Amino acid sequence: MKTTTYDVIVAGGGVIGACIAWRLGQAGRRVLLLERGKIGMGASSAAAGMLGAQLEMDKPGPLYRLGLESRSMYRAFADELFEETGIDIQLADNGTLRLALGEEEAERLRLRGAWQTESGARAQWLTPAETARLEPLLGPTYGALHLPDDGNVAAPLLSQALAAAARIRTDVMEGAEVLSYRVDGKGVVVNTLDAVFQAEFFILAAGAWSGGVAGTPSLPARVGPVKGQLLSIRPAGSLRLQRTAFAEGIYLVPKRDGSIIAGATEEHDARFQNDVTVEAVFSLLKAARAVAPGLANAAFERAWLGFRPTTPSSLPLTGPDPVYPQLIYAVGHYRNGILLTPVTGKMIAEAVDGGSWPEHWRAFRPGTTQDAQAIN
């Protein structure tokens, strides 16, 4: 069988992987993109699009840090990719509430809105009849943090459009499922059903699918599928929620169109389970409900799923192996891989070109102290 090559193989066209893939055709790079579906339809078409740098991080540290960077650079990373293609993301500068359904909650959302305060982020604690005056559609509530600057996207766009800016820059093959690959004297060899390839550099970010690719010396199983559900409902009337409510165990996403995204189940044991079930629907539907009162006419639109990819540390692996440097991962966003996109794809062509990174982003190479767990 022939054997085509390339600088730079990429296997994933997730957003990830195809952010990857364009930034390095940008940089004059010969790529393919190597999909095993189709390319932008997976997890990352799935997603509620939240840019929650803050929103979920209840210490500082690299990850914050990484999410922070990530965040500041989506407005000029929604301009380029609309000038790039016309697709306009829908990027949200709406701001997201932390609501606290208890006092000890409150009590935790307000040290951490003071620790990220103290780290030079905008955080501002709600009182209650604050939060209410802000957003009449929710609940009684114990209070709410408010992030201004942790905004949203329309992550299906943000799918379309990095799809069709990696079709602009580089060779996309889809139904191309990598079965395995290996280094080489010459780079990385890399194998699918019907063709082989080779390369000077390969990069893994097959999201949830990472770690059935044979071959990979730090990641035999390490990265696997955690299933959420979500669905689509639409308000009735003229009241609309401005901003994201997030509470434990739901979320609702307002966005341009009018319609709120409620989810997400996280269910650790389906593995790849492709089935939107009546308990995950109720559940969400449920809780939408108790946070949010005044949703309880809204009209049920759909329901959906996707496979986000995590490490047994929930932390990802991004940057080259510790023994192959030909291969490069970018996995294991878990539930930031939307809002780490623009980051990782600068980390990763840094890598390729053989740049110094930053101390926060070597704290997610593979093969570092902090996550040794993640790939042993």
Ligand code: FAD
Contents of the next structure:
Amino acid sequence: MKTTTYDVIVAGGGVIGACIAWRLGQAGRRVLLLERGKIGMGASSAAAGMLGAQLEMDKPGPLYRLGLESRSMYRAFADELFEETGIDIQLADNGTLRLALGEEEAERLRLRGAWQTESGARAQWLTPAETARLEPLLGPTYGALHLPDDGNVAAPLLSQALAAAARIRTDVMEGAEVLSYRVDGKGVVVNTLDAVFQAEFFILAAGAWSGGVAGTPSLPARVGPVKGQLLSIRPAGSLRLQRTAFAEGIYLVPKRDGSIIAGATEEHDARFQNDVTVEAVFSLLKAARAVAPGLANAAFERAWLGFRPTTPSSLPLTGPDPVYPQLIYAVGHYRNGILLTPVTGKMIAEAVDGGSWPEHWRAFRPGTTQDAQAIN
Ligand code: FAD
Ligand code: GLY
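Structure of the form predicted together with the ligand, given the form predicted on its own:
Time for the whole complex; same chain goes first.
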């Protein structure tokens, strides 16, 4: 079998792999992106698209800092993608309300607001009356933490835009599953069913399926799926939800096209079970109606699912293998892969260039996080 050579091979065409391929292609590298199905059709197209740099973080630390960094990159990232591809990823700078549905939760959220404000981010506690005034479609609350800088994008459009950008700058092969990779001298040999490739660098970005790709050395953490089901509704009448409303067990994300995404289940034992279930749709609709009674007459549109890629520590594993720098991992973005796409593209580009990493990126490097101990 003839071997084709590239500078970099990327396995996996979700937002993470496509963004990395695009950035490396822009930097003048010869890149091959291998996607086993259709590019962009994994978790990335399923996501709710929240940029929850503050919303999703319950403590300060490297993930919080990484999320803030990535969120701050989004406006320029969206503009650049539009210039490159003509696709508008529908960035909405409309903020988020983290709702408290009990007194204890209100106290926890006030504390969260305090440390986030101290770190320089914007977060304001709203009384129940202020919350109701801001979002009349919501039911009673114990108040809310207003996070004006946590916006959202249309995840399917982000996936399409990155796929288009990768196609402009790199070679993309769909229907090309990476079966195995092997470090070979200074490079890596990569096998698909009907081809062998060689590259200076190999980047594993196969989302929740990354743990199943056979490799030497193997991925230094267990990466697996956490199934999430979600649905979309379209409000009746003229009242609109202005910003994302996020409560324990349910979130409602208003999109620029007028729809609202309601999500999402967190199914840790479902593995790759691929059905939208009656139980999930029922419980999401029930929770949505409870938190926003003003949406009871909204039209149901559709329901779907995705598999969040997660690691034992729930942290991304990003960067070169501790022993073989030609092998780079970009996996485990779990609940925040859309948020973390721009910064991950930057991290991996720096890793390939041998550039230096700021301190707060190092926590995610293989061999640094506790995941490194959990060898398959
Ligand atoms: P994926 O998008 O899954 O892409 C992996 C790709 O690799 C797939 O296309 C797959 O076909 C391919 N592949 C697999 N094996 C191979 C192989 N052997 N060879 C070649 N290709 C292979 N994040 C946010 O930031 N905000 C949100 O609001 C948000 N909401 C979410 C809601 C739900 C219900 C879910 C499921 C996820 C959500 N996420 C959210 C998380 C986000 O979607 C993921 O973290 C992110 O999409 C992961 O991107 P990825 O490129 O790593 O994986
Ligand atoms: N970040 C939202 C989710 O993963 O459901």
